[in-house]
Structure formats: structure tokens, C-alpha cells
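Starting off, we have a lone chain in the form predicted alone, written out as C-alpha cells.
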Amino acid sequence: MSQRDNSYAAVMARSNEIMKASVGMDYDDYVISPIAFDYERMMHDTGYTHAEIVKIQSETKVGNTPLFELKRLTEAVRKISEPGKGARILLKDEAANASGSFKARRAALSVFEAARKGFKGVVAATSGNYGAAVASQANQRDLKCIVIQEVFDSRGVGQPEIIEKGRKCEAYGAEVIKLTVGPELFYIHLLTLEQTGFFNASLYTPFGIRGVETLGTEIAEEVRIRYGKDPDAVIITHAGGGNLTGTARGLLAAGADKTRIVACSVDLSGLHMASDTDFNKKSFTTGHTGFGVPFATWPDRADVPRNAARSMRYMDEYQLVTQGEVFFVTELLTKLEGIERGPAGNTSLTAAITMARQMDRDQIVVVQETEYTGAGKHHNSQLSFARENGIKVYVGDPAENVPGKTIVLPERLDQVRGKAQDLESLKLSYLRNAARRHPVQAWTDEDISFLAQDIKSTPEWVRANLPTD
């Protein structure tokens, strides 16, 4: 019997076959064209009702997390705002989930599905928080867990946050395969799935995204009960898009269709996330533009044939903040509100401060997640690592921040300003990416309708902005 070819090219060529076997879903069933597919039918075919997902998550210590009103921080924002401005800031404390982040919601349904289908274990490729969530859930469902993690640059140097998250995965009993940055991540992921026969607990399957929907419904229901209205805006840290997609779908399912969905990422413009030299010039492993922009402008770059995380379908605004602003707000949350949470989870809190200053006092802005902190995830560890890698860290005006060269910590709260990302440019970039996979001349009305939905636009806008190069 001939041995299967496990070369990079051969394994990549078998990717669809491997994915079908490891998820139990035939993505080909939903395909309309090289760029269009039946998204809502794919999500529906997970087969779970909202009530069933809530029950599944409650069995493994996930969901029903606290919603705090940040009264002292809100008051501090009002002091630097114009009269009548300064929205009420609420915080959904997702660190209360098993494993310490909202990703427990994604993992809970994926791991349940793996157990239901009779898989003996689960595999996840992740920088770490999701891996810890999958491992935590796998323990509670008596499944094995393998986490594949990009940890090191070519010098063998790993970021403190990634090392800390790997430690947490191992604490939950997962086998952690640690890689250097580069293209081998997807290859090793596919090879591991094929050799083990385990379930692909990808961040980007419909099961993972449906699991996050409970976060959106909880926010809508809790704000209504407490304040008698829907939140005016929900700010969501954006990387691969699952956090935003799932939360927005949950808000819509709860009828909160007037709530503004605001994405937020740390601005790491100019740093390439697949670059060995740039890898350790950032102090955030996720929640930054290195993931946020590429995944917004082409979701199907993921490790599944069709990504269920499609952020631009739901995104109304996209805010960018600097690393220094996030570190400052992390310290402020600890000092004013008495809760210490990891900087990556405070990305959206940083944008909430900027937005609250522009909103009326009777309005409500919700920060929809926090995450746990720990030795390597603490902002002081990340700042020390930045200095060791030649990044200049100083207190001043964060407008001077240059990703990969400087981290500027604000002196005062009124210097936390952030800036808006141009959504139209992202939509145009999305269309150019679509044209590379399927020539514009071949686009049908059905393709154009799909593209319009995928970027929260109209068919008329798409036709008026067809790529020409």
C-alpha cells in the first residue's frame, strides 16, 4: 500500500477533503460561484436553536457574564466632554467565562458538536486564547485537544503574551504544537487533522460563530431590563471577525437592529503579520489591523473553505486606536474601576472613551468583552518586551505613535482620541479581492447581490464601483 504524500503541495491540495472530514460539513453544498455562497443556509444548518446553545454553554460554565456600568470612568469622560456629552459606558465582563475570554462561547458549541458527532478529540490553530477555551471545553466533554500555535520568530524569540497563552493551553491539558511564524501553520493544521481524525474546532466554522451569538443577545436583553432601551452602540474588538459577526448576529436576533455595530482594532499599519522581522515588533498578538483589515477585506483567507465570520456584513463603523492608548486605558480601568483585565480585551474600551465623548449623556455604549490577564499578558510585560526589541516607549502625545518604532503613552485622558478607519476603502478592497478570484465580467446578478450583502451595501453601489484593474 503506497504511503500518502505529506508534502506541503500535496496536503494543501487535499485541504477541501480534509476539511469536509474534520468538520462534518460539505461546504460545496452552499457554493453558488467562486465568490458567492448561501451564507444564511450554512449558518442555519448548524441545527441548533438559540435556546439549545444557551443550555449547552451553561453546562460548561459559559455565558451569563456580568454587565458592569463603569460609573467612575463614565464620570471621568464627562469631565473632558462638551456640556451634555459623555455617554454611559457599560462593560460586559467576558473574563468570567471558563478559560477567561469570550472565546469560550465559540469553543463551547464547537466542542459539543465534536462530541455529538463522535470525534475523539479537537484541533485548533490559534495564537492562544481560543486554544485555552477549546482545551477547557474539551476537558469538560472528555475529549483530547491539540493546539497549534505560532509562537516564535526565526531567532526562537516568542512574545510574552503568546507564551502565556500557550502555558494556559498546557495547564488545561492540551498538547501544544509550537511553530515559528510563516506559512506552515495551515499546513501543520491540515496534516494534524488528517493524521488524528480529530474535529476541526476552527475559529471560523458556523458552530464557532453561532456560539458567540449568545453574547449579543445577553447584551440586548440585559441593557433593556436595566435601562429600558437598546444600547446605542456596541464596540467590538476586531481581528479575524468572529467576535463582531457573532455578537452582531445575536443583537439582531434579539431585535436590537438600531444599535450601531462598531469595530475596533489597534493600529499596526506598516507591520506585516507574516513577516519574521515584524512579528515581534508588535505588543498585541490579536485585535489589531494586521488581522482586522485583511479578514474584513477577504474573509475566506481562513482555514475553512467558507468563513462564517464575515464582519463587514454587520459593521457600521471601524475605529482604530494606538497601543499606548490601550495600555493607558488598561491602567485606568484598574485604578478607577478596581478590575484588572488584559490589554487586548481593553482595545474596544479605548475606542468607547473616544465615542462616549461624542455621544449624548442619555445614550449607552457597551464594550462587549474583557479578557483575563496574567504574567505574559500584563501590559508591563508587553512594554518591557517592546523595549527589548528596540521600540521606544515614552509618555507624550499618542499621535506620535509609529507602529514598530514607538509606543507613546498618553499623559491625560483627553489624549485618548483614536481615529476612524475609512470603511469605503475597505469595501473597495474587498471587491478587488473578489475580482482576483472570479473575473468581474463573469459576475452574475446573484454574485453582485452576495457581494453587496457581504459588505453591507447595495447592488447599485457594487455596480458603480466594479474593479477595473
The other form holds:
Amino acid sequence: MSQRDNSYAAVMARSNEIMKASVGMDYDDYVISPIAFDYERMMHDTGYTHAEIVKIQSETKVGNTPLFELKRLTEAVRKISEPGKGARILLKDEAANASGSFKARRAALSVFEAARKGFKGVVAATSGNYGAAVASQANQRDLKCIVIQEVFDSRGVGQPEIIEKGRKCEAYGAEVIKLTVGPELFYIHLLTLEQTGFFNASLYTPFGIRGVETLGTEIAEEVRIRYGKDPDAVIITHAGGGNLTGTARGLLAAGADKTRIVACSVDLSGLHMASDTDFNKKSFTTGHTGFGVPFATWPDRADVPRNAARSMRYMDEYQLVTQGEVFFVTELLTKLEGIERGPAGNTSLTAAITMARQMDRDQIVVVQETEYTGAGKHHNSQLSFARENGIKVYVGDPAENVPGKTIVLPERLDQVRGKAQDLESLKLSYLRNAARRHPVQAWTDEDISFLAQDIKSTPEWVRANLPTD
Amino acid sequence: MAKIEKGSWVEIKQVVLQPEERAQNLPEDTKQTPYVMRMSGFLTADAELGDTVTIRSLIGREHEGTLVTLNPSYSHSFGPTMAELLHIGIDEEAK
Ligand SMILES: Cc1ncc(COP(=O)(O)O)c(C=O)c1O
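Could you output the structure for the form predicted in complex with its partner chain, given that the previous block was the form predicted alone?
Every chain and every other molecule in the complex is listed next, the one we just looked at coming first.
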């Protein structure tokens, strides 16, 4: 029998065929050009109705999570706001899902689909929460699970949060492949899919994203019942963009088309994501600009040929917050609201504070997730690790935060300010990325119409802003 | 060196790619390091630390690598207390 060539180059060259076999769908069916494809048809062809997704998720301890009003935090924000300002802040407690985060919604449908198609197991390449979600769902559907995780630098050191995420996957009985820093994770991913014949439970398939839609729908429905109106803004922590895409699609499906969709990431500008030395200089493992900006400005860099997570299609605003601000707000949530929750939800909570301050009192801003917390996945763990690694941690003006150098905890709530990222420049960057894949001269009307939709813009705007290398 | 018994829960390490085999466009620091994998599983035959061994993972797959740890454990914690956090939400001015 001839041995397969498992060298890096050979496996990468087989990427398309491996993908086809492992996702059980052919992306070529939707391709229009090197940049354009039929996104809505691809999403539609998953074949599940909203009601079916709700049912599948409820079978495996996913969904229908509580929506809390943060009364004391809202009061605190009103105290520092101009008269008449200070929107009501609501929090969707996604930590209540099996495995402790919204990622369970994403995993539920993928794992169901894998079982339905007769796969014996599932593989997920992930920074962690998603791995735990897939492992937890796989247990409930009697499938095997492999998680491929970037864990440590070349010294063998991993930061506490990453270690905790790996532990959780292993606790659910998954095989966890732990790797050093680098994009070659994709090579191991492909090799593993090929060797096992398992389902590629990628974060970025239509199944994953459609699974998140229920989160948006639940928010719209519950806010209407309790407050008699739609939420004015929903703040969504953004890394790869699936959280935002799915939630926004769910809100729209429920008819909440006036709700402002706000992305939020921790600002880690200046740190290189593939750098061995920068790896442990960041105190957030997801929900930061290191993933958020590249994925927003070009989604098709994922582990599937066409990414179903396309956040710019839905985004109205993109807020940035500093690491220190998020840690401050994490502590406030605990002390004022009596719940301890993990970093990702507290990222969007931080932006919600800034936004609520500018919004009217009768308005409603929803923080659409929480995640679990515990040893490692905790601001004290992350901060003490940062200090051990030479990061200066002190109380002061959060404007002094420098990713990889300082973490400044605000002294007072009114110093939590965040900052808005210019959406127009992100859209221009998206167009430049598109031009890199397919030269502008070759763009057809269909391409331009796709690009316009993909960044929530118009063909006229795209034509007026064509990149000129 | 002490013998580690077949069936023990252990960790292996394997160099997946040497620095020169790694992807293009890596930052300078990463480029100089090998791409390394670690994994835990049950040892399939008696061995000593440093031996090339085979392990069986929690889902029953076999993997080969250098035996590096007996009984790999998780010891991550909340870390030393950061006193800076304790004032938040308690002191009047930090509300
Ligand atoms: C708990 C949690 N919230 C939010 C995010 C960000 O989601 P996305 O990558 O879909 O933007 C992640 C992803 O890593 C996560 O694990």
C-alpha cells in the first residue's frame, strides 16, 4: 500500500479535498468568483428551520438562557452620566449553556449534523471555549472528539486561561492536541481530519453560525415581552466574527431590524498574533483585535473555503476597550451584581458601559453573552501572570494602557471610556484585501454587489472607493 | 532511571516541523523555533522518560513521541492576589 505524503506542503495541497470530505458540503456549489459567492443560499441550504434548531439545542442543554437586568450597574452608570442619560443594561447569561459559553450554540448544530451524516467523531481547531463546547456536545451525541489547540510558546509556557480551556476539553474526554505558536495548526487540523475521517466541526461552517441565530432571536423576543420594545443596541464581543454574525441574523429573523449591532474587541494593537514572544504578553485569549480586525476585514482566512461568519455584513459600530478597563468592569460586575463571570462577556459589558452613558435612560442596551469563570480563566490569574511576565500593572488612567507593556486599571468608573473604531477605514481595508485575492480590474457587477453586501454598504460606495494598490 | 509502567497516564512531546520546514511569513522569533506538539494519553508499553513511546489518547487513537512527563497535571490557579483589584467596587470613588 502506498503511504500518503504527510509533509507540510503535500497536506496543504490536499486541503480542498480534505475539506470537502470533512464538512459534508461542496463549497464550489456557491462560488461565483474568487471573491464572491452565494452566501444566503449557502446558509439556507443547511436545511434547518429556526424551530428545528431550537429543538436540537434544547436536547443538549443549550439555549433559553436567562436575561438579567443589571440594576446596580445601570445606577452606577447613571450617576456619572449627563441628566437623562444612562440606558438600561441587560445581560444574557450564556454561561448557563452546557460547557459554559455561547459556543455551545455553535457546537450543537455541527455535532448534530455530524451524527446525522454518520460521522464517528468531530474535530475542532480552536482557542478553547469552542473545543469544550464541541466536546460537551459530542458526549451527548455519543461521538468522539479531538480538539486542536495553540497552547504554549517555545519555552512550553501557556497562559492560565489557555491552560484552563485545554483542561476543560480533556475533562470532557476529548483528545487534546496541544501546539506551540503558529499558523501550522491548520496543517495538523487537515492531517487529523484525513487520518480520522471525522467531521470538521469548524467554527466557520453554516451550521456553526446558524446555531448562534437562536441567541439573537431569544434576545429580541424576551426584550419585547418584558419591555414592550426592541433593544436599541446589542453589544457583541468580536474575534472571528461568528458571534456577531449569528446574533445579528437571529435579531433580524425576529424582525428587530432597528437594533444597532455593535462589535467590541479588546485592543491588542501592536502585538503580533503569530509571534512566539508576544504570545504570552497578551492577557486575553479571544475577543481581541488580533483576531477581530483581520477577520472583519477579510473573513475568508478561516479553516473552511468560504466563511459563514461575515461580521461586516451586519455591523453598525465597532468599539475597542483596553485590557485594564475590562478587568475593572469584571470586578464591578462581581461586587455590584453578585455574579462572577469570565472575560469574553465582560469585554462587551465594558463597551456597554461607555455606550449606555451616551444613550437615553429609556433606551436598552444588551450585552449578549457571559462565559464561565474559574481558576486560570479569571482576571486575577491573568493579571498576576502578566506581572510575572514583565507587564506593568497599576491603577491609573486607562489611556496609558499599552498592549504587551502596561495594563492600567481605572481608578473610577467614569474613566471607562473605550473608543470607537472607524468603520469606514475597516471597509476600505476589506476592499484592499479583496483586491489582493482578485484584481480590481476583474471585478464584475456581481462581485461589486457581493462586496457591497458583505460590508453593509452600496455598490455606489464600493465603486467610489475602489482600491488603487 | 525509573521504569514507567504500561497504562500510566503520561505526556509525550513531538517536533512536528523543524524551523526550516515551517510556514512562510512567520515573524522572526517564531521562525527560529520548531513547531512542537504535546499530548497526554495512556502508555502502551513500559518505558523510561526520554524514550520514544506510543500512547493511547482518551478517544483511543495512538500517537508516538518522546516521553516527557509521568502523570501530567493541571496546576493553574488564581495566582497571587492582585491587591489592586480588591479596592474596585468597594471604595466609594471606585464605584
Ligand atoms: C466566550 C466567547 N465569546 C466570544 C467569542 C468571540 O466570538 P467570535 O470568534 O465568533 O467573534 C469567543 C470566541 O473565541 C468566545 O469563546
